[in-house]
Amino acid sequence: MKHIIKQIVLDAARKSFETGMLPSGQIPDMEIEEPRHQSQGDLSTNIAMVSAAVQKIAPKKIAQILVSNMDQKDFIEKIEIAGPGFINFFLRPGAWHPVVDRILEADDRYGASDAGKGEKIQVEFVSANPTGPLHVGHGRGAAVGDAVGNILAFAGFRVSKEYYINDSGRQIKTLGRSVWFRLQELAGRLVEFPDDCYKGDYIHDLARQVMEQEGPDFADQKDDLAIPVCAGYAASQILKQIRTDLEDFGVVFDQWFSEQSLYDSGRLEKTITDLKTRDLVYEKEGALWFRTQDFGDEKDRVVVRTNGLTTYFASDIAYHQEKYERGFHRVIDVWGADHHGYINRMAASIMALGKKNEQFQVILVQLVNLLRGGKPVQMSTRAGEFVTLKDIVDEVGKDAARFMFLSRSYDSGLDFDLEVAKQKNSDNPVYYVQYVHARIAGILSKAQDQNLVTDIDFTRGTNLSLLVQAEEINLIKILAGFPGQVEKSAETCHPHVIFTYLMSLASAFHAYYNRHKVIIQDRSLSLARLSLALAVKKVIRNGLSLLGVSAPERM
């Protein structure tokens, strides 16, 4: 409905300057908005504000000659001019009733779009080291991550989910080192722990799990035969329940990227050939420096050490080349919030790679705070001193988790109540949702019953006119905005945009049941709220599919 009162006011535009009833023929940007108020009717635009300075004509003035030229539509109830020049848009009900038979046809593609127009799109999240359990934080990085690719999926971009793979460096040599001091007490020998290594009893089950894999006489190796052993496969088994747990949690890659394939293969060394071969890196000091302050970073930053060895920002230049090599245009990195001094370096060394600013994006995702009625958790769990990501999806299940973590903006903090989370009411924002769907799933069961399901043309409404009542047309109208919430939701890469939708359009469907039934005496009347019902079920399901939530017909 937009662009068809956009396209009308935009024809009135153009013969207002045809006849020379205005100077200009230039048309600013304008916006076609719904207004706050009802009374100021179902679509607003601003195009009298934006032109007065092209028209060196007062808005209002030209609001009203806008007016004179517009074709005014059947579907058009009256136009007024209000304020300083707003036009609005008062719309018959019969010009909602469409909608619901696009919804319908289109299914679960409502809302879907061809914007991103193929676009190969590369989204990398998680990512955390093996060297531990994923924690809370992992858990929102990993919904925010998931979302934002079903979105532009959604919104028509070839989109890939990767998880790289930090296992090579000094933080798996720390691994090792701490399941063989574990494994030395498990041994009987008196070793002093140190502070640098992990502490987490899961180190302990590791230790336990090398012994009886390698025998006792284990033991006795020597320590740096020994603690590659240890950190080969503490590694590989902490990455496997790393994947079993964001399975369960909903997340599937398409790839899983090694750190240590950049080594191997010997891309990272080929990659500071090249940045030698182009003048991006200098010696200083004995250290190799990349001129990361020539592309807006700070300083210039180390990428081989003086001891020879490569960053970890040598191996991130050598991984983000190999991105842009395998096709994709653009590449989002989703970070935990403590990375914020990493973008600068990062954006700097892809602008020297030869890309553009938009090509590379970083969404940083804020920290979780972890309530329990209201008060902070303080929870013994086997990852040691924090709340790990399978702990929650054991306690509250996964959508719920997927929902909470993402009900705000990723760039606020968020309050994670777990209480609130179980509960099966209305405070709880996933049930709230839900509900709906299972709510209308019964509600055609009912049908079913009294044999008018086989009325009902499951692509198509049926007696859309009959649907006059102020809330039905508030619905039909909400239902409309879904594709729009979707664009908004792929161009800010925000998936808690459609959060505030699903919460929205569940609000008003319930006020909508609460006040009409939706199954009455009055068959026709019946069988065009059962079509709008089902409109609204689809678009339910459509965007808890987005978020990775489930759309249960029972509850």
Second form
Amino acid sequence: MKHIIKQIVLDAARKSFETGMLPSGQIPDMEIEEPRHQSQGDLSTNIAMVSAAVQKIAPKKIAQILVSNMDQKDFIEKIEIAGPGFINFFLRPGAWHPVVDRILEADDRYGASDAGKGEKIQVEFVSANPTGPLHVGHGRGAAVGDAVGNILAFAGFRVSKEYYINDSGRQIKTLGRSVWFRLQELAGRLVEFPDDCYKGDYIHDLARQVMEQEGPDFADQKDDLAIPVCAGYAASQILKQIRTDLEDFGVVFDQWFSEQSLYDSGRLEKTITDLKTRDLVYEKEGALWFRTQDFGDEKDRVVVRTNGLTTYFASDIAYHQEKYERGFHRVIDVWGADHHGYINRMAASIMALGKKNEQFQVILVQLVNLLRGGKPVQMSTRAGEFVTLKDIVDEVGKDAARFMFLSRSYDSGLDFDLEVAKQKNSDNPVYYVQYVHARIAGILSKAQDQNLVTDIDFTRGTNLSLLVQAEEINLIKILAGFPGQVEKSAETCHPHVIFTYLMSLASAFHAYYNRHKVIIQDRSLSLARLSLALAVKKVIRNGLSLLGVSAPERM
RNA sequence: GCGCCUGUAGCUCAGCUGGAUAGAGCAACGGACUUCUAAUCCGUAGGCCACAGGUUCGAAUCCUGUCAGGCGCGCCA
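Having seen the form predicted on its own, can you show the form predicted together with the RNA?
Time for the whole complex; same chain goes first.
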């Protein structure tokens, strides 16, 4: 609907210029928007105001000229000039009815677009070290990354979701040591458990498993030999668990990428050589430094340490270089807010290697504040006491957890109250939206019971012009806005836009439901309303599915 | 000290690529089930959009500064 109005406005502007009523043919960026108040019409444009500068005429005057040059259309009831120069369009109800048909036709593709033109985008998220179970923060990152991927795919990009496994380096060794020391304890040896080791209960379990697998003599092994065995076993087990937990959370990755593979394949070494060739690095005090400062970072960064070992940054450079070589035009990393200090150097290294600013983007997800009944849940990673993602999914369910994580902008910290997420009432937004879907499913099944409709094709030939109630037109207007919201969500990479949209659609439907009955004596009207209800059901489902939340037929 | 994020109703937050009279949920108060699911709806009340300047026809939105909160500033990952 917006683009139809936009065309009318543009035509009027062109005509005004051609007939000499406006001095300039230049048309600045203008907007077609839905005004807040009904008295301001269905759609509105600010073209007169934004044109004032180039036309050198008062906005109201421009508006008058434009309106006088607009073609009469039968779906437009009237056009008004208001406020500082807005042109407000009042549409007849009939203007909105075709939207319902479009939704029923497009079905699960309603809202999709080809805006991305098939461009390849990679979204990398979670990427937690396989040294322990995923916690709440990872959950939010997982929900955001997954939803952003879904939304971009829906907007016509070719999306690949990837998990980067930090299976190399010190923390893996620490994991191995942690298991090894616990195993020593199991073998009855008194050892002092080091402070820098992981203290969670799962370490005990892993130690037991290693002991069973390797036999009773294993505890006598030398540290140097045993620790890598422990590390290898523990990391693969934990990774397996992470994968399972994510699947239970509805997240499936297209690719799992191992940091260690960068070493094994010689990729990392190649990158370092490459950096040297390009003179992007220099030696100082025995270390090798990347000239990130030349590309916007606060200072230069070490890639090879004095001891000859590469830094985490080095593998990340190689990894990202490798991403682009795989053909991704754009790369999005989803990170926890505590990593924001890392953005500049990462971006700098990518610029240095010849990529454009817009080809790399970091989504910084702010921290989650876990509450239970309004009180903070005490957590200590150090002591190994924390609520895991699995705990949360087990307690409140996948849908509630995901919906809650995506309810707010990731720019804001999030209060996640387990009690609220568990409640099956109006405090809990997920049910509010899902309930619409279930309610409509109920209506449709009743319609079938009464033989009002015999197959899913009932909408064909329905007389939608019977939908004239204010609540019905309002509902259709909201339905018409879905593609625009998907577009906005994709452009900004903000999934909560979809959340907010779903809440408003659900609210409009509940209001309609309470005011009007769908199945009534009048068969034609019933069919029209059933079509509308079905359209709502489809849009709710499409929106929920972008967020990775199910749309139940019954609740 | 420097950098990033945040500051909007009692609480949790939308709105922020500038637009007209700033919204929702919860909490409070008052109503609506003999109906297709009350996991719902309707109404009332609630605001110096942290503060101070600036930009302009117009600022919650953009810029500068101040204050407050969160996070980060390793040859760790």
